[in-house]
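There is one chain below, alone, in structure tokens, taken in the form predicted alone.
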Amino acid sequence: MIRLQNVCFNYDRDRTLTDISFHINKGEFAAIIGANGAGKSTLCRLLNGLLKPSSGSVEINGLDTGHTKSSVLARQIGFLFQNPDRQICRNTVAEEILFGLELLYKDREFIAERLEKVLSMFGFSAEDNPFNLSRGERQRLALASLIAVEPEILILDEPTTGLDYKECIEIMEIVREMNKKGTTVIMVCHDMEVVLDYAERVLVLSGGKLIADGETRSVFCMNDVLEQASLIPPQMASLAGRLGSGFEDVFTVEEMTELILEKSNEKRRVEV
């Protein structure tokens, strides 16, 4: 579905990404992580055709983004900006959700049905002014506009920035449901707890290079990779690492509790 082959990208004379290659299959939920300036947002914009590679190739469903209009790619790819105020452009919630629907579809009955379904799903009032909504509500509106058109691929650039815990969970559970229904999700995220809870695969960028790509738990066990990328693992994984041997595969409170109880019971049996 998504294939990058030896992709490089330069801003003016500065190299931002170097020799990036990977393939993402339909229905995957992948996270792109790395320190500020690693090239994550640039990579996202290459994936949706807003940027074209300086060399190498980016293919989306067999379409080479270097030779395909962004408007064509937009029919398959939904892109959620880090800042919803760069995405929202209409005067009411309903108009904002209708914007993409009316660009892609002609069937008025279908458009009206989709609008009502999405309004109900998110609990929005159709006539509300988007810019009177809270930061979290505007982020949800931007996501609602994408869900309305049911993209095959959803790219999220820091979707939880500026959200409280409740807003974060609401956003991510909606994204998870889309993924369960077959939408391919690629998420740039600075919150390692969110990455651990939702992503099945992690790609690590450092200095514009892809230094790791694998199953989420496996990547979070690569201490040398995380150190190189200036990343701190999820809290429970970090604690498990400090506890040493026997705790290597612990990532949640439940797993930690179960393992400690197991070790405690073993100790009692030995003492008896």
Contents of the next structure:
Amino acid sequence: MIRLQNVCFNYDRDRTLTDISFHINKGEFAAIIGANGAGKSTLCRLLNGLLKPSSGSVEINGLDTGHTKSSVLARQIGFLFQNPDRQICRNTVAEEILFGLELLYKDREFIAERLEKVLSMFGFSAEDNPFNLSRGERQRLALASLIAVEPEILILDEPTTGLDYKECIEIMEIVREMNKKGTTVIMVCHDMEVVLDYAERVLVLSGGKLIADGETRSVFCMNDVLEQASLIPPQMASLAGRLGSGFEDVFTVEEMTELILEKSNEKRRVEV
Amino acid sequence: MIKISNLTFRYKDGRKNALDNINLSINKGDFLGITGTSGAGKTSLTYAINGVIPHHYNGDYYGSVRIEGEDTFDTSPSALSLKIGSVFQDIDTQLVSSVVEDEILYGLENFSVPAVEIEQRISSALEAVGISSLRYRSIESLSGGQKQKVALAAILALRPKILLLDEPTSELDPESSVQFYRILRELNENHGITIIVVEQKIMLLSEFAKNILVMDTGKIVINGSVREVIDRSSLLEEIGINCPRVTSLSNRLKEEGVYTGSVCINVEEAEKMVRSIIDD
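Please give the other form, namely the form predicted in complex with the partner chain, since only the form predicted alone has been shown so far.
After this comes the whole thing, all chains and molecules, with the earlier chain placed first.
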């Protein structure tokens, strides 16, 4: 579905991405992680055709982004910007959701149905002014506008930035639902707990290079990779690392609680 | 140093009070973290402290905010900015120059800092934040994290007594966030700067702040030391604030009856807790 081959990208003279190659299948939920300046947002913009590779190729469903109009790619890819205010451009919630729908579809009945469906799914009031909504609500509106056109691929650049915990969960659960229905999700995220909870695959960027690509839990066990990428593992993984032998592969509070109880019971049995 | 008494504020056309009967004292040298859900009033509280409310936002204003005895209602924001340096949430709205050095110079010239002092102020501010190497870089070419540091350096160069920051790490990666907070701690502990920071990531506050203030619907819900606040994790979760996962772990182990100590606020404490349960 998405194939990058030896992609390099330069902003002016600065090399931002070097020799990136990977393949993402339909229906995957992948996270791109790395320190500030690692090239994550640049990679996202290459995936949706906003940027063209300096060398190498990016293919989306067989279409080479270097030779495909952004408008054609936009039918397949929904892109959520980090800052919703760079995305929202209309004066009411309904107009904002209709913006993409009307660009891509002509059937008025179909458009009205989609609008109603999305308004009800997100609990928005059609006539609300987007700029009177909170940051979290504006982020949800930007996502709602993307979901309205039901793209095959969702690319999310820091979807939870500036959101409180409740809003973060709300957004991520919607994304998870979309993924369960078959939407391919690629998410840039700094919150390792969110990455652990939602992504099944992780790609790690460091200094513009792809230094790891694998199943989320496996990558969070690669201490040398995390260190190279200046990343801090999720808290339970850090704790498990400090506790050492017997605590491998523990990533959640539930798993940690279960293991501690098991070990505590063993200790009691020995004492008896 | 800062005394807020019975402060209530409703934005013009607002449907409810953004700040609702706030009473708060912040002492010199404090490192206060303000947290809460979206719309809780955190940013409004920072606006009330630096005088943006009531001077730039119209609305119904009751009560008082005093900075070193001066009522912000009667003091211009520019006069207040001599004491309080503010770093905004959306960093792109704060940076006005195209080159890092010019950004720092901008504030210094506006504050009429003598020319002989300027070079020293610029270099020490850049050094304090660890971005001396970015001095001649174009701001447009910087990452979000680097821009945050430039904004902080520009404020530090003005040598404020109080630093007021609104979600300064929202665009930073975890390691850069920790580094940023280390800089804040250094400024607080070694330079005596009072730090007031709005932050969603309670893990950072639990590690670096001295006190935490929790807001909900314009009101102060909890105000106390880090441990006093984290101890009330069930209330925090009810409000919608995500406690550190080590705190959730210690709560779970308490419920299971295998741990009776205080809640954990960081990984070091959690390790000790687990070892006390499982080691011989």
